[in-house]
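Just the one chain here, the form predicted alone, laid out as structure tokens.
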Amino acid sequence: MTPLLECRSVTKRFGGLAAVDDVSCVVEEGSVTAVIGPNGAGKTTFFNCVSSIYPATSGEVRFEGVDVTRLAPHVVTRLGIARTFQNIRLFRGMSALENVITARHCRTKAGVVASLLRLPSQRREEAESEAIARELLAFVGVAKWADSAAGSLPYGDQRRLEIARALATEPSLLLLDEPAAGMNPRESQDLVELIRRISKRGLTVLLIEHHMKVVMGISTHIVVLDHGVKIADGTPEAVRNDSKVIEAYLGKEDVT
């Protein structure tokens, strides 16, 4: 069976530096896969290659059997890969609702003429997008902020809003780059529950995370990077007991 995502010897170089070096892995449909490793391990660069923010220098990224290595990011999004970012990238002056509606653009069909003339088809799409956006705001737990400027939301709710915006693109694969960064323990636990609910909706999740309790609490599979190289790839239990992982990373963390 073809995996949802397959990375084959993915390498990304910046001049003489290999930020990601010959990384191969698969993400199975329905899984929650975590990418972990110390700071500077190449995790976000790897995400950028998967989402085509950066084209890989060499190697191949295949999504649902299709080579997406050098496609434009908006094409990759339309194919079904959505992501959030380590540094929140909301449209801060727009409302929470408008942020999510904007993400629906890749799924709407009305063209410029229909929009300018406010044709019935365009109005139907607009109403549908708003309904979907409101449902997603409720799903992630920020419905009360629908009409508030995104930049005015509490930090944890901005994280949730970013997830809602990514979900609005109707992805098959959701990439979350350090979604628990800056959150307190209660917010982190709530995030774990949200990821579980996202998974139950049928989405596959690939996440970068430093909080090991989050990783071990939610992941079905873990890939470990160190200095751009994959040093482990397996179940949470196997990774927890891997000597290379303990030496490079987990030995410094409380993962119980």
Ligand SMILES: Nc1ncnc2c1ncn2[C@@H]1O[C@H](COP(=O)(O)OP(=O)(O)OP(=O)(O)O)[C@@H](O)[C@H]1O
Contents of the next structure:
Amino acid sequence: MTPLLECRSVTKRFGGLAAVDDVSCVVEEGSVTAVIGPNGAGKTTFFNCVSSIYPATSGEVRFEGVDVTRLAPHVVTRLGIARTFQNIRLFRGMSALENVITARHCRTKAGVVASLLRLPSQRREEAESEAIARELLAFVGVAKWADSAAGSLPYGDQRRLEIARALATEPSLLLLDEPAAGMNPRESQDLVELIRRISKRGLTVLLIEHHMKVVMGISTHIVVLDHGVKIADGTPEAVRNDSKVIEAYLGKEDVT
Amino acid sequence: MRDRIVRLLVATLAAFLLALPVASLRGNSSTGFTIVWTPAFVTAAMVLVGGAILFAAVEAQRRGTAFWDARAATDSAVGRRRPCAAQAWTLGVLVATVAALPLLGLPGAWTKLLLETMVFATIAVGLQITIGMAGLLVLGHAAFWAVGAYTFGLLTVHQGWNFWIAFPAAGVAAALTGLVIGLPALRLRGDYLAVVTLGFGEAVRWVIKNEQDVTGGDANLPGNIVPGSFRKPMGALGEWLWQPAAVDGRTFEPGTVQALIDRECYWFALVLLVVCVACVHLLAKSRVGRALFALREDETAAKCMGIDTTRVKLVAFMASALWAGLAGVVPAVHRGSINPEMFDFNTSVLFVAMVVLGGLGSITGSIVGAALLWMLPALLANWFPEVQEYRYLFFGALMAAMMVVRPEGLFGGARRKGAA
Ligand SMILES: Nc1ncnc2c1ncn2[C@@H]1O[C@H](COP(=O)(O)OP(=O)(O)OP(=O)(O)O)[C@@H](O)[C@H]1O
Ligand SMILES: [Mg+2]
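Cool, the form predicted alone is there; where's the form predicted together with the named molecule?
Complete assembly follows, chain above in first position.
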């Protein structure tokens, strides 16, 4: 069976710097895969290549067997890869609900003419989008903010809203870039719970995370990057005991 | 509260000081200088009064007694507040009143002024699509207006097309021009886009000026070089449908013809404005409108949410240009001739000023902005002939005052900046 996502020798260079260097890995359907590594290891860059924000310099990203390396980001989203951002990128001036409805764009059709005439199909679509959006807001737990400007939400809720927005595109693979960043222990515990529920919905999750508690708590598979190079890849237990990982990532001495 | 009053006073003082050397100082170094105080006082008074009105409006809104709820117009991409019956009635009565004005003995000069204002309002509301909704700064919008006016003019003068065919053709031509200028501008944002569209606007004007044999150049269309008329009943349809002042076949008392033209064009402009407002309003609250807002908020995020930003930008350019093109027909028919100088850079700046003054994303704001920036200077020129030459000073002062008192524009959504 072809894996959901397969990266073959993905390399991304910025001038002389190879931010991602010859990384090959697979993400199995239904897994929760974590990408970890020290700051500047190239994790976000790797995500950007997968979501086609920029194409890999060389190598290949295959999603459901299709080469998506050089496709435009909105096409990749339509194929089923959705993401959140390390530095939250909500549509700040729009309400939380609008943010999520907007992400229904690639699953809806109404064009300018249908919108101006308010055709029945368009109305039905709008009502459906709103219902789905409200359901997602409730799912991630920010329903009470539905009508507030996204930029005015508390930090942790902004991260949750970003997840709801990504889910609205109906992805089969969800990329989360440091979803627990800036959250207190309670909030990150809730987040772990949320990711579990997302996984139960049948989505495959690929996440970047620094909080080891979060990573070890939910991931079924871990990929470790350091200086753009993949140094380990395996189950949480295997990675935890990998000497290269201990050295590069966790620091030479303290093993936590 | 006190803070606002202080800012208002500062703005007034600034306007006064600004007006003093530019508007009030007369004469030159050889004849010596004299100071005429009126223009400076008038400018300052206008800033003060205008600012106070704004201030009252803002204050009222803040206290929840929104005396003019504009934000409901477009800034919310999803209609949370459903248009209530009261609002619909108010609008209906307003439109009906404006429509009835010429019948109630509105003087010709006022008909003309209101007509022009409605044309500008149509263009400003259309420009909201690019500037207000999509966040693309277009600084050459007069060019689309010119393309509309000249397409209409050329088709009627050279080809003898019927009004009702030439009118949509003007819109289509402008929209296609929007598409053409949109393509190279796709990769640009902000200042760069502004500069490119500015250059494009000037280019269009110069093409019109230079292609004298076709467009009549500076000698107007129709004019000495290209004779003809926009106002003949053209083709079979012309006999059946309204032809703007298709007066040839009818007999009128001298002097009533212009009044008839004024009035017919007035109603035509009103209908155009109403349709434009309805379309932009519906667009804002639709899937495409949300995509435009998303583009303004964060282009990368918009792409990752599955929005084809290229396509959406082109739609914005075309939709925006369409209204300018359609609006170009009105002055052509009303004035009976067009001239490239009507579509110069100042006009483009004026359009942007209307949108910005009214507030990004607000349809009501654009209309009010158009009314303020077009009617006030004209009225001022009428009431105080000595200030006439200082119209741009007035603009500057008003805009400067706005930046101080209410940077988000008269009706702009305060929450957008405030939320940050
Ligand atoms: N657009 C860019 N242009 C140039 N260099 C870049 C760019 N993006 C990232 N880099 C560089 O690539 C390297 C990897 O960056 P990246 O953001 O992928 O790291 P990261 O693993 O996500 O780190 P962090 O944990 O801090 O988020 C860094 O050295 C960074 O400076
Ligand atoms: Mg990162």
